[in-house]
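What follows is one chain in structure tokens, specifically the form predicted on its own.
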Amino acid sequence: MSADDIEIRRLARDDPADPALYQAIRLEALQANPEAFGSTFDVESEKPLSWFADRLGDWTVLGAFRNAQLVGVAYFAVQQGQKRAHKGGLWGMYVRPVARKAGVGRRLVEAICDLARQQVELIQLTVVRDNEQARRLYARLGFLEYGLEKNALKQGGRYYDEVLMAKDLVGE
């Protein structure tokens, strides 16, 4: 698989297939990497398909497709409030193991940044400190580390620190 084989597009609430595809990859992500997400598989696996469809309407969720298979997702939202509306957030990034190391993550982050550039001046994210591969990807794409939240997440009795990163979209 190569990044050239990948189509990036927004997942839509009213698309006949997208809510179920999104539900499947989201639950897979929560099971495969529970330490990387603020939610849990137990909580979201009990939600109906309509809940996942509503999330596609509330947020911008980009999907990476190879043929008709969804192999990765990433979320973007503009922060709320007049004093924060110049900032956006990237979160919930997940690439299925079969598509890793093929440029899918890079393509998703670039697509989120392209979208964000039209709406905000700064894009922020957090990443678990132990996730060196993701931190390197974000750094290669221009994100700078600016802080650390100690014990940001607790999973299975273990605490995980999150690295805060941002990218200035105006100064590019």
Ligand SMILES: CC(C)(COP(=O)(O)OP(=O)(O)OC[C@H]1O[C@@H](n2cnc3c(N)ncnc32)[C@H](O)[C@@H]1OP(=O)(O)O)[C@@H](O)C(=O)NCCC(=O)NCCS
Contents of the next structure:
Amino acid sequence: MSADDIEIRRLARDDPADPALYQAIRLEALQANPEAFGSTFDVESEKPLSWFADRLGDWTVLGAFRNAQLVGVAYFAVQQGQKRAHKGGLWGMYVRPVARKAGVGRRLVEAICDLARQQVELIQLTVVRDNEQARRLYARLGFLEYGLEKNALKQGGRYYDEVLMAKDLVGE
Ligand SMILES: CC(C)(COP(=O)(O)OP(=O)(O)OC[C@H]1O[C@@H](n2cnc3c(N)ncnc32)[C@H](O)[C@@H]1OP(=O)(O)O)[C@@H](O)C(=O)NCCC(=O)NCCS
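Please supply the coordinates for the form predicted in complex with the ligand, as a counterpart to the form predicted on its own shown previously.
Complete assembly follows, chain above in first position.
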């Protein structure tokens, strides 16, 4: 597979299939890589389909499709509040194992940056410090590390530090 075979499009709340596709990949992500996300499978697996559909309306959730199969997702949202509205965030990045190491992650981050550029000046994200592959991906695409939150997440008695990263979208 090459990244050229991938179609990136927004998942839509009102589409007949998208909410269920999003629910399935989101729950898979939380089960497969619990250390990578702030939320948990236990919490989100209790939610009805309508909750996942609403997220597609509230945020911009991009899906990466290969042969009509959803293989990856990432979300973008502008920050809340007048004084923060010049900043946006990238969250929930996940590529199914079968589609990894072929540029899908890169395509998703590039697509998020392209739409963020039309709405905000800066895009931010957090990534667990041990997640070197994701950190490398973001760094390659111009995200700079600007901070570290020690013990940002705690699960099962274990703490995880998070690296704060941002990409300046003005004057690129
Ligand atoms: C992190 C993650 C999103 C990366 O997705 P991906 O689709 O594998 O990303 P890419 O393919 O763009 O890049 C990954 C690697 O494949 C390499 N690659 C890309 N295209 C390639 C190709 N055609 N042939 C060989 N290698 C390739 C990249 O150079 C990169 O190498 P590196 O790890 O040495 O830096 C994915 O591993 C994942 O979902 N992980 C679990 C969840 C997670 O950690 N999410 C991030 C939360 S912040």
